[in-house]
Structure formats: structure tokens, C-alpha cells
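Only one chain is shown below, in C-alpha cells, and it's the form predicted on its own.
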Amino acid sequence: MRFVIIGNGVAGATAALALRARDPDASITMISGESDYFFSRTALMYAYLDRMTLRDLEPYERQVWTSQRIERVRGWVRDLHAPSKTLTLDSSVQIGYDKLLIATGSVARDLPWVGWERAKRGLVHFVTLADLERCEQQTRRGGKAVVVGGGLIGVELVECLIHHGMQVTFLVREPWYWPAALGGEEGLMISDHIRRHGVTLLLEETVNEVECSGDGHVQAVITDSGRRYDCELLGVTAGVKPAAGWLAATQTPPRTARGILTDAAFRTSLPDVWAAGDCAEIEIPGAAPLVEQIWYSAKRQGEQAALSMLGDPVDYRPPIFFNSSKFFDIEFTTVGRVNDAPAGSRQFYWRAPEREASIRIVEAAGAVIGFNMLGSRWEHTILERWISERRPMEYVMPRLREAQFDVEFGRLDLAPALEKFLSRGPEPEGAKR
């Protein structure tokens, strides 16, 4: 059996190792045009911050791929011919397969700004190894940078640029930082924290135009309000999209929409072709098509897709959502549903006195459905268990300490939060956010 995987990110690498664990004799090939070895994309910022080398970003020893007899091929796939089960690389090399997994991840979104197409130098994203290289080439101590996009990748890029001594203007089009994930109180707390690190953070500013020099070097951006912000580096971190566009030019593309359409077993419209990770759009009966663009989900999908390729019954359902990160020095753990809570939900919010730390817990139909925890460390598996067990807030609040993951003497004092809960209880839907 010849298994071929396009993409050596977390979904592709996880699938390859899962296939080998079950089939010791199969031929397994991973194809990647980006890198020779699987690396942790979420750790790119640590290489930019000079805390890790590029080799440090690789979760596995390089000899693992040799010992597991997983062949690595460097190149970009330019054609897929399903009837002959053949891939063609940009080098014109052809590779045959019996079963194929497409795990090409995601790419930065293009934006409809005036002058976007003229920007040849100074415009950077922060998704790939090539992006990291371009960022490092364009970084200049004392230089001016503008970063657009108020999510996790945006604040990571901002932190890196500040570390290298650049003057950074951070433009966020929403009324507070990252409303897709944070309530108003948390967004304002994070905004204040970012500004204290020397960042000019501006809310409700939307870029309309990019100004470039004659040779295509970025010089400034102009917003809808008419303001002009000079910059020699423009970081665009306004979201990603599934890396599926390349398939349109192949002889036999699978069915696509936002991403590569699959069923709940990750099978595409082509025979013996699967898709998983950021590039996949999963059609689940009774639910909206699902695109999960997060590292943890891609890892799980890669494992599940491998099982499907091996013939196991797979009926994928998204797990309880979880993510963790940092905003400069503020830890962030989110589990379940918070800002997309259903109508009729209740919430509890508490800001720790004299600390940049807060707790938000959301309850619906008598059961906790989500947590947003800032400024301290939390064991997400415990929070997930409480959600899956449908525990009410009255059960969760006195047990919150069980989920704390802080070092002993840095642990957040939860007594004031419990006192507030006992005296007031959760706030009704529509309370200040």
C-alpha cells in the first residue's frame, strides 16, 4: 500500500506516524514545498524572539522519520490526476499513490486594499517559514512598523517587533481587542497591557490603502478615517484561509468551498483521496460545514484521517474547543463556548484586584459551557471535563482551585471571586461585556 501525504504540518505528520503505527509494511511519503522536516508552526514567534533556533521548532528528532521509514520529498504539488492516481511536482517528478491525504494547511488572506498589488517589499505575514525569513530581513531597530489584525498572530508579531526595537503601530478595526474571543472588559485589559509595552494600539481603525515607493517598498497605510501611518514594514495578520486554491489548476480537483469538502470520515469527492487539518471543510449532517484552523484540532484530524484511510469507521465530531496563548506577559486559556454562547446564557465575570487577571465563565441551560481565563495558568482538561459533565456554575465555582496550574506562590487568589459569586451570582445575558 502506497500512502502519500501532501503537507508535513501537524495534520500530515500526525497522520504519517499513525499510519506507520498500524501498518509496518506500507510505503509512506510526505511531500512539502515549505520545509524538509515537520516543525511547530505555533512556535515561530520564539525563533523570531531569538529564544529558539529553527531546529528547536522541530518536535521530533530528525532520525525519527528515517527510523519510521517515512520518505520525505521536497517540492510543491502542481497537478493531481485522480484516474491514474498520480501527483506531479513542480520539478515534473511524478509520484503515484494508492491512498492520498491532502493536508496543506492554511495561507494568509489577501485583502482588498488599494495599492495591495504594488507592495513588493516590506509587506509580511506570519504563518510560514518564508514569512519568518521575510520578517527577519525587514526588521530594523528604530524602524517603523504597522501591524494590522487583532488576533493571536497579530499580537505575537507585535511582540517580536518590539523585541527587535521597532516602533510599532497596531491597528485593530474592532471596538476592543479581539472581540471574537474576548469580552469588552478583557479586551480593554489586554489593550492596556499591550500599550504598556510601548505599542501604539489604535482601535476602530480600518486600512483602506497601502502606499508604496516606485520600487514597490511599503511606505505607509491610510485608514478609512483618512489617517496616514508611516511604515517600512507592514505586518498583515488579518486571518487565514484554507490552502486549497492550488487545486483549481489541477486536472481533477476535489470539490471545494471555503476549503476541501470532506465527509465526517475526511473523504473528499475523489476516490481514495482524503483531506484534513486547516485545509479541510468537513460536512457534518445537521450542522454547518466545519473549518477548524487551530493546531490542536489539526493534530486530532490528522490522526482520525489516518484511521479512515486504514479502513476504520470514523465519524468526526469537533471536540470541546480549547486554546491557550499569551498576550505579552498575560496567560490566556479558553475552553468551550464563550462569545458565541446561545440566547438565554448567563455569565460570571471577575477581575482580580491589583492584577492583570480575570475569569469569565458562561452557563447555558443550567450547565457551564465556556471559560475565558486570563493572567494565570489553568489545566484545560479539568475545565473540559466540567463542560462535558454539564456541571452547573454552583458546582464549578467552589472547585476552581482544582484547575489552577500556577506555581504555588504565584497562584491567583480565588477567594474574592467566590465571594462575589456567592453574593451576586452570574450576570444575565446582555450584561456589560
Contents of the next structure:
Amino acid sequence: MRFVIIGNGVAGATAALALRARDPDASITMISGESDYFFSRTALMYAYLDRMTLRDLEPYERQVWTSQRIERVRGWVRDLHAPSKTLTLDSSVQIGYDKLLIATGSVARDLPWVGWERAKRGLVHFVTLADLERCEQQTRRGGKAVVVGGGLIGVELVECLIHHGMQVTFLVREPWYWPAALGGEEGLMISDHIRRHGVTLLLEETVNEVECSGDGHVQAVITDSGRRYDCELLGVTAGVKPAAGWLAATQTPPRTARGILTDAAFRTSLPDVWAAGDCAEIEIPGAAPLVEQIWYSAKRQGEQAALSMLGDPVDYRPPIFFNSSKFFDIEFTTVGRVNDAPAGSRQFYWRAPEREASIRIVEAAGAVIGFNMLGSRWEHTILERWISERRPMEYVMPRLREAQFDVEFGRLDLAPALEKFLSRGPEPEGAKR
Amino acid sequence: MIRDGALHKLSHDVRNRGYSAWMTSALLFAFYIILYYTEWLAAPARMLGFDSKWTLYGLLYSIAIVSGGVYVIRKYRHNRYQVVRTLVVIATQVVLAFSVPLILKFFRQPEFYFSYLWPLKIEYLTPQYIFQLPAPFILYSFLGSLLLVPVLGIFLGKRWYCSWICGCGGLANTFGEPWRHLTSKSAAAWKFERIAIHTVLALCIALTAMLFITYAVGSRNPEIARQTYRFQEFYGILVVSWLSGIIGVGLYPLGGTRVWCRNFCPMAAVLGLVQKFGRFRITVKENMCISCGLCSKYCEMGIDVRAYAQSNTSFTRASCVGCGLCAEVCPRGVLRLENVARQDPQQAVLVRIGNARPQGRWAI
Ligand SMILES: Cc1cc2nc3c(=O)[nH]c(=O)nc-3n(C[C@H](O)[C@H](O)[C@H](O)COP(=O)(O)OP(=O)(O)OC[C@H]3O[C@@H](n4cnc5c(N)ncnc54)[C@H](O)[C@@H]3O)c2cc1C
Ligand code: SF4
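Same protein, different state: after the form predicted on its own, show the form predicted together with its partner chain.
Now the full complex is given, and it begins with the chain already shown.
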């Protein structure tokens, strides 16, 4: 049996190791155009910050790939021919497969700005190793940078640029930072925190034009409001989309929509071809098509897809959502549904008096459905359990302590939160901000 | 990417085995050679009113720990575990390791370091030496080594000593902070560690036993006494002077801060064994690791923490000194130092390869 995997990201690498764990004899090949070894994309910023070397970003010692007999091929796959089960690389090398997994991840989203196609230098994304290299080339102490797009990757890029002494203007289209995940109060707290690190954070600014010099170097962006922001580095972090576009140029592309369409067992429309991770769009009966684009889902999907390739029955259902991140020094844990809470839900929000920390708990139909925790650490599996057990807020609040995960001596004092809850109770949805 | 500017470049260089790191290492080596093999430091010591170069060394050591400690407290001020721990490290050095021996001397009492115990200080359990001391010292020494060390080790893990009390660990966690990430994380280094540290422990136990035998029968068997004292001299030069001092500290800027603690310290070996049976562990939050590797990088004991974290495995490693830096640097709050009454059964994991292996009670 010859397994071939396109992509050595966390989905591809997890799948390769899972295949090997079950099938000691198969031939397993992992192809990537980006890097020789699996690396942690989530830690790209720590290489930029000089806290890690690129080698440090590799989650496994290199000998693991030898000892697990996983062949690594460097190159971009340009063609897929399903009838003959053959891939063709940009080097014209052909690779045959018995079973194929496509785990090509995401690509940065482009934006429909005037002048976009003229920008040759200075415009950077922050997704790949090549992006990191381009960022580093444009980084200059004292230079002006503009970062557009108020998500997680944006704030990571901003932190790196500030560290390297650039003057950073962070343009966010929304009324507060990251409304997709944060409520207004949290958005305000994070905005203050970001500004305190020397960032010029401007809200409700939508860029529609980029200005370049004659040789294509970015000079400024212009927003809807007509304001102009000079920059020599323009970071565009307006989200990512599944890397499915390259398949259009192949002889036999699988069905795609937003991503590569699969069923709940990660099978694409082509025989013996699976897809998993950021690039996959899973059609689960009775639910909206699912595109998950975080590390945890890619790891989960890679493992499940491997099982499916081995012939196990797989029926993927995403677990209760959880994610984590960090905005400069403030850690963030989210579990369940917070900002897409249904109408009629109740919320409890509390901000710690002397610490940049807050908690938000959402309840619908008498059961908690989501948590947003900032500035302190939480054992998310306990929060998940309360959601799955459909516990009411009155049950959760006095037990919240059980889910704390702060360092010893450093536990966030929850007594005032409980006091506020007992005296004021939750507020109806819509009262926030 | 290295930060621009001369100071930033130097800081990168000295932390990452650049020229300045080699020079710093050479200076540290030179200092220790001078300290151990010459009397050059006697004169400056006298000028300060000390009667021995060792008191001057104690002063320099304390200055290194206090200034490094202030730096560390500032750097990790948002983390109360680090602040409290570092304050204790500083206080132990200044009070127990420096002031108390001086005060004892002033009152014509024996020079005694309450922060050191057998097997780190072999004399403190050997009859030739310890029975010359007044009764309270004898009591402290025996109860300390034979009761306090294992009992606290069972309840709190190795950390109560190695990263809260001990001067060697204290220096590593304060003055040594810029170099903590240099410790090798490779599986090969781990293998060396296990062989080396248990060899030294065996030597240490053998020497202690021989000293007891000599005490009992040495006067009738001068040959046994002669061999024992030769062995003691050899141990003193190899382990005490070279491994703990000259190599242990001299290699800070090249090999990381815990070369001695990780590979050679007999106290760490004993506490490591106790730790494996005790309550201390590092709890890993399930499925939250992003495999960034910061925890592994900043582990001064060379533990590939990420290998456990990314496979959802809470663990106890004999070498872990519980400094808590993995939990501090983890950007996703995945790790927590805990003393748990019951070790949770380890979950089956997808792959457990590389510099981590299944946690078993006998895996050291
Ligand atoms: C800066 C940044 C920070 C992030 N931080 C977090 C975080 O904190 N938490 C979180 O949950 N998620 C985070 N993410 C998202 C997370 O990294 C992704 O969800 C995850 O890496 C997806 O894994 P994957 O294996 O599906 O794809 P990828 O990691 O993107 O890997 C795909 C691989 O396929 C290769 N490839 C693509 N096309 C081809 C081709 N045609 N031929 C050959 N090779 C090809 C690529 O070179 C790439 O190496 C972050 C993402 C970025 C960019
Ligand atoms: S620092 Fe945290 S997120 Fe990073 S590898 Fe270690 S445990 Fe995982």
C-alpha cells in the first residue's frame, strides 16, 4: 500500500504518524512545497521575535521521520490525475499513490483594493515561512508599518513589528477589536492593552486603496474616510481561505466549493482521495458545510482522515468549540458559543478590579453554552463538561473555581465575580457594551 | 529575527553561543581555576575584612543571585509563582548560605550551611566530620537528609529543594536566566544524563559507605583508611571542584545553566527518584497545545515538554526541578505544576515518540 499526503502541516503530519502507528508495512510519503520538515505554523511569531530558531519550531526531532519511515518529498504538486493515480510536481517528477490525502492548508486572503496588483514589495502576509522571510526583509527599526485586519494573526504580526521597533498603525474595520469572538467590553480592554504597547490602533477604518512608488514599493494606504497612512511595510492579515484553488489547474480536480468538499469520513469526490485540515470543507448531513481553520481541528481531522484511509468507519462531528490565543500579554480561552449566541440568551460579564482579566458566561434556555475568559487560565475541559451537561449559570458560578488553571499563588480571585453575580445576576442579551 | 541595534545584537550573541558567550564562558572558567587553584583572591578578601577567599566567593555568589533575582522578578512580575520562588531563593542565599555561617563564625561556632544536606555535602552525614559538631547540628543534618528530603520530595517534588532552596539551582535561575534555553533537548542528551547522574550517585554512596567503614575500623586497618581518603580526595576534585563548580558554572553560556544539576548532582538524583513516587507532576491541559515549542526551548533540564504536551500526557520526569518556566512561557496556558494525591492513569495517546516516552513509574 502506498499512502501519499500532500502537505506536511499538522493535518498531514498527524495523519502520516497515525497511518504508521497502525500500518507498519505501508509506504508513506509526505510532500510539501513550503518546507522540508513539519513545523509549527502557530509559532511563526516566535521565530520573528527571536525567541525561537526555525529549527525549534519543528515539533518532532528529525530522526522521528526516519525511524517512522515517512518519506519526505520537497516540491509543489501541480497536477493530479485520478484515473492513473498520479501526481506531478513542479519539477516534473511523478509520484504514484494508492491512497491520497490532500492536506494543503490555507492561503492568505487577498483584498479588492485599488492598486493591489501594482504592489510588488512591502506588502506582506503572515502565514507561511516565505511570508516570514518577506516580513523580515521589510522590517526596519523606526520605519512605519500598517497592519490591516483585526484578527488573531494581525495582532501577532503587530506584536512582532513593535518588538523590532517599528511605528505600527493597526487598522481595524470593526467598531472594536475582533467582534467575531469578543464582546464590546473585552474588545475595549484588549484595545487599551494593545495601545499601551505603543500601537496606534484605529477602529472603524476600512482600507480601499494602496499607493505604490514607481517600482512597486508600498508607500501608503487610503481608507474609506479619505485618510492616508504612510507605510513601508503593509501587513495584510484579513483571514485565510482553504488552499483549494490550485486544484482547478489539475486534470481531474475533486469537487470544491469554499474548500475541498468531503463527506464526514473525509472522502472527496475522487476515488481513493481524502482531504483534511484547513483545506477541507466537510458536508455533514443535516448541518451547514463545515470549514475549520485552527490547529486543533487540523490535528483532529488529520488523525480521523488517517483512520478513514485505513478503512475504519469515520463519522466526523466537531466537538464543542474551543480555542485559545494571546494578545500581547493577555491570554484568551474560549469555549462553546459566545458571540453567535441565540436570541434570548443571558450573559454574565465581570472584569477583575486590579488585573486585566475578565470572564463572560453565556446561557441560553437555562443552560450555559459559552465562556470567554481573558487574562487568566482555565481548564477548558471542565467548562466543556458543564456545557455538555447543560448546567445553569447558578450551578456553574459557585463552582467556577474548579476550572481555574492559574499558576500556584497566582489564582485569579473570583469572590467579587460571585458577589456581582449573586447581587445583580446575568443580563439579557443585547445589554452588553 | 535578531533585533536591530548594537545592544540587542550583543544580547542575542551572548545568549546564543556567539563570540561573547564563548568569552563569558572563558572568564567564568578562569575565575573558578583561580579560585580553586591559587590564593590570588586571598588578598582582596583580606581587604574586605574576610579571613578567607571562600567568604569573598560567598559574597560574589550572593551578589550574582540577588542581582539576577531582581532581573528575574521584574521579567516575570505577572507570575506569582516565579516572584515568590525567586524571593525565597534570594533569601535562602543571603541568609542561610551567606550570613548565618558568618554569624556562627563570629560566635565561634562551626561554619555550617543549613541550606546544604547530604548527599550534596557528603561531610554532613559522615561520622568523621559531623560528630565533631554540637548536637543540634548533628540532629539537623540527620533529620534533614534522612527525613526532610524524602518527605518534602514526596509531597512537593524535587522542586522544594532544587529550585527553591539550593544555591546551585538558585544561581542557575537568577544569574543564569539568559542561558536557560541552551540545554540540549535531544534524546541522546537525556540518555547521557541518566547514565552520568546515577554514576555520580553511586560514587557518592560508595564514598559515604567507605567513610563509615573507616570510622568504624579505620584505626585497625590503615590500608582501608588510606584508600578511603584517596577516594575522597578524588571525589572532591572530580565532583565538587570540577563538575559542580568549574564545569557546572563555566558552561552556563554554552551548555545551559543546569549542566551540573541535570547530569551530575547526587542530591538531584536522590530527589529525582523520590519525585517519581511522589505527588508532583506537570499537568497537561488536553488538546490545547499548539506545538509551538516554547516550553521545551526554555526548559533548563532539557526535557522535551512539548512532546508530552502535544500528546496530552501529564507527566513526572525525574529531572524536572519544577522551576515553572514551561508553564510561564506557554502562550496557551497548557501546563500547570501540581501536587496531586493520586497520579491519573495516563491516557492512551496517538503517538509518543521522540524525546518523550510513556510515563511509567520506573521510567526515570
Ligand atoms: C501566524 C498564524 C498563527 C496561528 N495561530 C494559531 C493558534 O494560535 N491557534 C490555532 O488553533 N490555530 C492557529 N493558526 C492556524 C493553524 O496554524 C492552521 O489551522 C493549521 O496550521 C492548519 O494545518 P494544516 O495541516 O491544515 O495546513 P498547513 O499548516 O497550512 O499545511 C499545509 C501544507 O501544505 C503545503 N502545500 C499546500 N499546497 C501544496 C501543493 N500544491 N503542493 C505541495 N505542498 C503544498 C504547504 O506548503 C503547507 O506546508 C495560525 C495560523 C497562522 C498563519
Ligand atoms: S509552550 Fe504550550 S503550546 Fe507551546 S508546545 Fe509547550 S505546551 Fe504546547
